[in-house]
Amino acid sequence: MADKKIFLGEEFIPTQWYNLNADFPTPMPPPLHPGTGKPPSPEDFAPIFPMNLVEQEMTPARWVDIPEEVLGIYKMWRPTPLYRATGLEKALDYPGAIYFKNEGVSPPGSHKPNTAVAQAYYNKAFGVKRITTETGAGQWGSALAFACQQFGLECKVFMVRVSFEQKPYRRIMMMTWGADCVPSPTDTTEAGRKILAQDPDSPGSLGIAISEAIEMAVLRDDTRYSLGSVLNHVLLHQSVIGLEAKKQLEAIGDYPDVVIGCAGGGSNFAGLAFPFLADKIAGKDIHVIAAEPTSCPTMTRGPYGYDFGDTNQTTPLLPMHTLGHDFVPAPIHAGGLRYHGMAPMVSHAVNLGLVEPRAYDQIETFEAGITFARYEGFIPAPETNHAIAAVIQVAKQAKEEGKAKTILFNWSGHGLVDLAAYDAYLSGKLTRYELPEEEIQRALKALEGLPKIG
C-alpha cells in the first residue's frame, strides 16, 4: 500500500524563495505610475511599504534567501505534509494518483502565513512598529495578526463590515493574537467617513477597507501597509509550497502531469504552481490549471490590461487580467476569491499560455468539497473547493481517455471557520450563479482611458 502522507524533516524547509520572473520567456509588462505613465521608482512605494519589501517586489533575482528568523517561525508548521488522496481516488474509481499539499496545518489554518511571517519580519527589520491591512473573509487578517504577534508588532485590521458581523470566529482569532480588528467603513479615516456620510449603514467592501488601511498607514512614520496576495513579493514568499512538493514527490519517485490551485488574487496558486512552471518553461510536459469562480471570472472573461489594484485608484497601474477596479463581485461564500484582478505574474503566465484558467460555479465547488470531506476526512475552505472541483473534472476526463495521470493540487486551507457556508449549501440556500455579460461590460468601462498592453 502506498504511503498516505509524505513528510520532510525540518532540514528540508527551503532556504530560498523562487522568483518566476527570472524565467519568463518574455518579460512581464512593468507597473505604471498613474500620473506619469512610467514605471514607478522604489521611492514611490516608500510611504506604503518598507524599502526591503519594495526591493523584493522589483528584484530580477531567481532566488532570494529566506532569513533565519523567518525559517525559525516556519518550523511551527513547515514542511507541510503531502497527502495521497487515496479515498478520493477510490470514490472516483481513478486509476492514477492524486496528491494534495496540506497548507491547512499552519496556526491560522491556511497558506497565508507563508508571506505574513515574511512581511512582518521585514517590517520589523525596517523599524516599523505597526502594520495595517484589510481583510474580507478573514483568512489574511488572521494570518497577519499571528505573524505580527511573533515579532511584537501592532496589527490594525480593517475587516469588511458584513464579514465582521457574519464571521465572528475569524475576528476572534485576530483579537486572540492581539490585533485590533475593526469593521470597515470606520469614522477614523477620511475614506471611511466619506462612505458613512453617504450611507451610514454601509456593509463595506474590500475596496473601502483597502483604502482605509492605506490611508492609516501613510499617516504615521512608524506604520506601513501589508497585502496578502497579488504583488510579486507575496507570490515569491509562497513559493515554499511548490518547492517542498517537488522534494516530496521526488522522494517517492513521482512527478505531476497536472498541477491545480484555486485563484482569487493568485498567492496560493502561484505558491504551488510557479516552481513547476519553471520546469514547464524548460520543456517539461505539464498541464497547469488555475480554478476561479464563475461569479468573479477574472481570468476566463476579463481582459488583460492595466488597472488599479483598488477601488479608490490609489495603487500603481498593474498589468493583470481584470474585471475593472470598481467591479463588486456577487456575495459568494468563497470570499478569498472575490477580487476584481489577478496577480500580474499569474496574469502574464496565463497570457503566455503557461496556465489554463477554468471557472466553476459555487454549487459545483461545494459538491466537490463535500465529496472530498466524506472520502478524505478534511473539510476544505470554500476557496479550496474550486481546486477540488477542477481535480475531479480532470480525473474524470483522464479516466474516460484511459489515462492514469498524476494530479497535484494545493489544499490551501481548512473550512472549520467557514461552516456557515456549508450550512447554506446543505440547507439548499445556495444557488448557481454565472456573472451576466452585461455586468462585465458595465464594470469594464472603468478601464476606459487607461493604458493598454501591447
Given for the second form:
There are 2 protein chains.
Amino acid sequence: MADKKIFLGEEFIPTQWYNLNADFPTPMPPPLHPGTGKPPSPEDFAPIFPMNLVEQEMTPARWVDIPEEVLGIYKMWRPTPLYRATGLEKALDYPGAIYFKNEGVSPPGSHKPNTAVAQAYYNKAFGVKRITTETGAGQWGSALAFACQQFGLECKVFMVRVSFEQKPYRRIMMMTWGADCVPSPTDTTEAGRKILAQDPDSPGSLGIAISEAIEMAVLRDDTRYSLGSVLNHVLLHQSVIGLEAKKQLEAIGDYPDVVIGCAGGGSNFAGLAFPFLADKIAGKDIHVIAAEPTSCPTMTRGPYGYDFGDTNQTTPLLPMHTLGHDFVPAPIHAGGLRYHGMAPMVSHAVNLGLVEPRAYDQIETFEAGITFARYEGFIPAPETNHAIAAVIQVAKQAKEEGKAKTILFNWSGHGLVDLAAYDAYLSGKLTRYELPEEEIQRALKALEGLPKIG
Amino acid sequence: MADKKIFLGEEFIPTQWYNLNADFPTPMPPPLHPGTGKPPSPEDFAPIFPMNLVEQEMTPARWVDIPEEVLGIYKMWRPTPLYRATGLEKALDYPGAIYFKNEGVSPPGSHKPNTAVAQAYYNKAFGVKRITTETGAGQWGSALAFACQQFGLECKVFMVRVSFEQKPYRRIMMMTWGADCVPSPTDTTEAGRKILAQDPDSPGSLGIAISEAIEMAVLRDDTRYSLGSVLNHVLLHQSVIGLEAKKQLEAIGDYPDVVIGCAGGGSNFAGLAFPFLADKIAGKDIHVIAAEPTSCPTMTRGPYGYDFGDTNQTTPLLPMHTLGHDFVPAPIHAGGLRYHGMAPMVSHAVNLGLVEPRAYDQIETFEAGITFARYEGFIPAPETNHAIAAVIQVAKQAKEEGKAKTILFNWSGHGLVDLAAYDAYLSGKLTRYELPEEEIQRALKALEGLPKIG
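Return one more block: the form predicted in complex with another copy of the chain, after the form predicted on its own shown previously.
Below is the entire complex, every chain and molecule, led by the chain shown above.
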C-alpha cells in the first residue's frame, strides 16, 4: 500500500499565492461604494485596512509573492500533510481514492492562520501597532491572536458576548497568545454603547462586534481592522492549501476528479479549490463542490446581488450570493458557516458554473463526522463535517455508477475545541432544519433598493 | 536557517521497540506477588492481561518486533515531527539548539496511543473482545477508545466521577470513538457498590476506578484490563518516540547533550529517554532529566520500595519510588502527573544515576507553557509544561556558563482540551504547593510491613 500520508519538505511550500481573478473567463463585478454607487477607490479603504492589503484586494496579478517573514511562520505547520483516507475508503467499500488536506495541524487548529499571519505581516510592515477584529465562536479571533503574537502586534478581539460566556475555550486560547478579548457589546465604542442603552443584557451579535471593531480601527491612526474570510486578499492567502495539495498529488502521480470544501464565508473552500479551478478553466475535466448548511443556504438558495458584508451596513456593497445583511442564521454548531453572504469570488465561480453548491443538514454532517472520526481517527470541526458529508455522498454515487473517482477534500480544522457539539449530536439533541421559503422572500426584500448586478 | 521541523517518510518509523531492560548495568528488582512474596508467574497475570502482553512485560529481549498491523495505525500520525524550537531559542537568547518531539499530532493529542494501539492489537490477537480501563482526566481513556475503535474492540472506561462531570471534553472524545464511558463508582461492580453503599454521592477516585475496571476484566473471559503507564510493556511501546528522534537528529547531523521529559507514571519520559540511555550506558556523555511536580514529587522525595500500583492493593508489588499507595495528590491541573508511584524501570534508572529527577511548581510550569505557546505557537498540555520548565532552566544555566548545549525534550501532548487550566493560571487562581514533610513520613509508614528491596 502507498503511504498513508504525504509530506513534502519545507522547500515545497509555495512561494507565491494564486489569484483566480486573473483567470476568470468573464471578470467579477466590482464592489460598490454605498454612497456613490461607484467602485470604491483604494483611499476609501484606507481608514480600515493598511494600503498594502488594499492593493492586494484589488490586484489583477495572477501570482503574488509570499514574503519571507510569512513563509517563516508558515513553516511552523506547513506544508500540511495530505492524507489518503484509507480507513474511510474501507468503511465505504469505495473503489477509488479519497484524499484530504489536513489544515488542522496549525497551532489554532484550522486553516485560518494562513491569512491571519499574512495580514499581521502586512499590517506590521505598514506601521500598524494594533489590529481589531470580531469573532463569533472564536476560530478567527484565535488565529489572529496567534498571528499578532508572532509579529509583536497588539490584538483586540470583540467576541460575541453569548459565545464569550458559553464557549470559553477559544477565548482562553486568545488570552494564552496575549490578545485582549472582550465580550461585545462593550461600553468602549459608540456602536456598543448604543446597543447597551437599549438592552444592557444584550447577548451581542456578529454584526455588532464588526461595528465595534471597525469603529475602533477607524478612530485610531495606529490601528487597523482585519477580516477572516469573504474578501479577495483573504482567499488569495488561502491558495497555499490548493497549491500544496497539487504538488503533493503530483509527487505520487495522482490528480483529483472531484474537489470538495465546506463554505461559510468561502475562504477554506477557495483555498483548496481555486488552484484546481485554474485547470478547469484551462479545459481539465474536474468537478468542484462547495458544501454549505441547509440552515444557511447562501449559494443553493440565496439570490445573487449587491449586499452589505455586515448587519450595520458599514462595508462596501459586495456582489455575492446572500440571504440578506439582516439574516439571523439558526444556532447550528458549525459557527464558521453561519454567515449571510458568500465571498464574491466564490459567488462568481458558482454563477459561471465552475462550482456546484450543495447543502447538507447538520444531522447528516455529524453522522459523516462520526464516521470519519471512527475510521480516520481525527475528529473534524463541525464545519468540516459538511465537506465530509459531500465526500460520502459523491463516493456512494460514484460506486453505484461503477466509477472509481479520485476525491480530494479540505479537512479545514479539527473539532477538539467543539466537542460540545458532538455531545449534543450523540445525545440526540440536534434537530433537522430547512430554511423556510419566507426567509428567501425576506432576503430578496433586503436587497430591494440596493444596486443590481450587471 | 535549517528547516523548522524535520519529518521523515513513513519508511523511517522504527520496526522494533527498544527494551532498556537488556542494557541496565545491574538488573531491576522483580515485582512480587503480595500473597507469596515471590515474583509472580505469568499465569498470575492471566485473568488481567492477555498472555502475549504478559510475555512482553517479562521479556529480557533488547528488541521486540512491532507488528505490521500496529505500524499501519502508527502511520496515521507517525513519524511525529521533530521541531527546532527557534522561537523559544530567540526568546531565551539561547546560543544552543533546542529540539522537541511533537507527540501532540496523534488523533487524541498525546503520546498515549503509542501503547494503546499496541495493547489493543495484542488483545485482539489473543481473542479478547472487550478492554476495560480507568481514566482520571481522560487522556488515557480517550487514547484507548481510539485504539479499540481501530481494531473493532469494545472499550469500557471507568472515569472518575468528578472528572466525568467537570471535564466533559475527553469523555465526549471517547464517545465519539464509540467507547462506553461511565462515571465511577458504578453499581455494576462489587467494588463500586461497596463505595456507593457508604457514600451514594462519592466523587470517585482513580483507585476505585482501577478496582472496578480490574473486577470487570477478571469476571469475564472475553475481557481484559489495560494500563496506560508504569508497566514495562507500556514503556517498551513508547520507545518509538526516542528511536524516531534519534533518526531525525541523525538526518541533520545533530545529537543531544541534554534529554528531558515530564514524568507521572513515567511512560512518555521513558519513551523519549530510554533509547538515549542506551548510549549513555555505552559511555556517551549525556544528561537525562525527568521533570515532576513539587506536589507529587515521587522521584525527588518519595522513598524507593515495594508498593502497590493502586489504592485498593489489588496489583502485584512493584519496586518503585512512591509516595505510598494511599497518597492523595493535590488537585493540580497536570492530571497525568498525579500518580503516587513511578515506573519501576524509571525508578531503577534514577537509582543507578542514569536519570536526574527535578521537581517544578505548577506556577512556574504554566509560566513556561505560556512562554512556549507565545514563541512556538502550539499550546502544550499542563503535563508537558513541566518538561518545558526544565528546558528553560537548563538553557538559562548553560547560557550563563557560556555553553551552547543541544537540548531535546518530549512535547508529550497539546493542551487544547486543558484550556481551563490556562484560564485558572491567567486569572491568578493557581497557587504554589510544596508537599509537606509529614506526607513523606506517611509514605514511609505506608511501606512498613511490605517487603524491602534488595
